[in-house]
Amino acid sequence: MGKLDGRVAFITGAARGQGRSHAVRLASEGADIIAVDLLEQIESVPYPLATPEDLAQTVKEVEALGRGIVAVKADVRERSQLKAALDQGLERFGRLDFVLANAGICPWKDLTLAGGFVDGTDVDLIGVLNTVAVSLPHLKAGASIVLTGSTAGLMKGTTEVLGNTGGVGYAWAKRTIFQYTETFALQLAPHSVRLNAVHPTNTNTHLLQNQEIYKAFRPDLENPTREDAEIAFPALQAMPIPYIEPSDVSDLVLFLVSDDSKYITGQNFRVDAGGMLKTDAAPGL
């Protein structure tokens, strides 16, 4: 018997990283999965995005646990694509219990007028709103929505590190998720639908493990390696670690969708090894 037997989760950005980790963890507790991902590159993003092969691996890992999965290529920026993907899952599973609006990018190197800021906010904020919007008609009492934010996005001075335009869009989107969580949770509460957000620190995914991030953490080196950057990564946390693993976030996500947290809503949870304790929060939070 799993904690989530008979229930269904809709997960965006599910091809790899945190999204795949969440899918596998929830499946291990009995949930069936509706998984979507873009499976294309966005020009403003300075690291490779997920591929069809990545999503196929998520399918393989979920099915290995004996759970069902419907995996669909869809762009969170396009509400119609998300609705079509969710409809495919609903046709197979007949219900929706959990929504994990996880898809996100960090186009922080793009300084063009129509590039990084627009792409970052379209995926990291509008994509979240679209995911919630297409899900709401199918959610009943006891349902749980979990949004993925970012501790870095909540910190004062983020844009100085991430740069202008794309970095600003990323940070603004994540800060808006913080406020949206508190505001919309109150509207959902009379329907017994819960809404919370998780805000991870550096996480061991492609968003962190790429050459441009290495350069940001080690500006003293022309071509820093992963090993060079990992010397500097612990500066962002209070605990002496370079980063957390996707599974560390999945531990919290499982709690937030399960009945163990049935009266917890409107909360912004930091999985940051004390990082926010070392710095001021961004204005307005």
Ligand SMILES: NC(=O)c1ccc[n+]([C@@H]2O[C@H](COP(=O)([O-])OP(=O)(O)OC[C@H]3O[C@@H](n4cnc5c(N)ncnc54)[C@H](O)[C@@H]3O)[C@@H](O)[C@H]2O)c1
Second form
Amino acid sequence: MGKLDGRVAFITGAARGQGRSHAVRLASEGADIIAVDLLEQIESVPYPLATPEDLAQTVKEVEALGRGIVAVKADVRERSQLKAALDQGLERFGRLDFVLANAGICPWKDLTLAGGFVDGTDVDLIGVLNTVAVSLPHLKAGASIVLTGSTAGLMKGTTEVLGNTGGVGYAWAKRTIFQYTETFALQLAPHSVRLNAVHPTNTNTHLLQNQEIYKAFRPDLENPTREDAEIAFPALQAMPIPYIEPSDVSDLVLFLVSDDSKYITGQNFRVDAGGMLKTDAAPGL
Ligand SMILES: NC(=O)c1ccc[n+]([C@@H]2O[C@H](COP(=O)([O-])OP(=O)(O)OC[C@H]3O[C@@H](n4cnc5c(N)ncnc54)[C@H](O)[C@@H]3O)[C@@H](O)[C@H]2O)c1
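Okay, that's the form predicted on its own, but what's the structure of the form predicted together with the named molecule?
Every component of the complex follows; first up is the chain already shown.
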């Protein structure tokens, strides 16, 4: 018996990283999965996004657990694509219980408004709103929605001084998720549908492990390596670690979708090894 037997989860950005980890964790507790990912590059993103092979690997890992998975190429920026993907999953599984709006990009190096800021906010905010919007008609009492923010959005100064519009767009989108969660959870509560957000610190995925992020952490070096960056990564946490693993976030996500958290809603949870305790929160948070 798993904690999620007979339930179905819709997960965006599920081809790799945290999304794949969540898919496998929920499947290991008995859930079937509807997985979407872009499977294309966005020009302003300075690291490769997921490939069809990545999504195939998620399918393989979920099926190895004996669970069903419908995996579809879809862009969270396009509500019609998300709806079509979800409809495919609903056709096979017949219900929807959990929604994980996890897909995200960090267009860190992009200095243009039309690239970095627009792409960052389109994927990291509009993509989240779209994911929730297409899911709502199918959610019943007991359903749980979990959004992925970032501590980068919660820290004071990150929408002002990051030095590039891509980074600022990312932080602003993630910060807005905090406020959206509190505001919208109150509207959903009378329907017994829950909405929470998780805000990870540095997480060991492609979004962190790339040259532009290494440069951001080591501006003193022209071509910093991963080893150079790992000396600086612990600055974001209070506990002495460079980053958390995707499975550390999946632990919290599983709790937040399961009945173990049945009266927890409207909350913003940090998985940050104490990092936010060292810094001021953004105004209004
Ligand atoms: N890695 C970190 O340090 C970190 C820290 C805090 C928050 N986050 C957030 O965690 C979430 C998961 O990211 P990750 O760390 O697993 O990185 P990742 O890059 O490995 O995974 C993100 C996934 O989202 C997909 N994606 C991107 N744009 C999409 C779109 N328009 N439509 C559909 N799918 C799209 C990518 O292809 C990729 O598979 C993101 O929201 C990210 O902002 C990451």
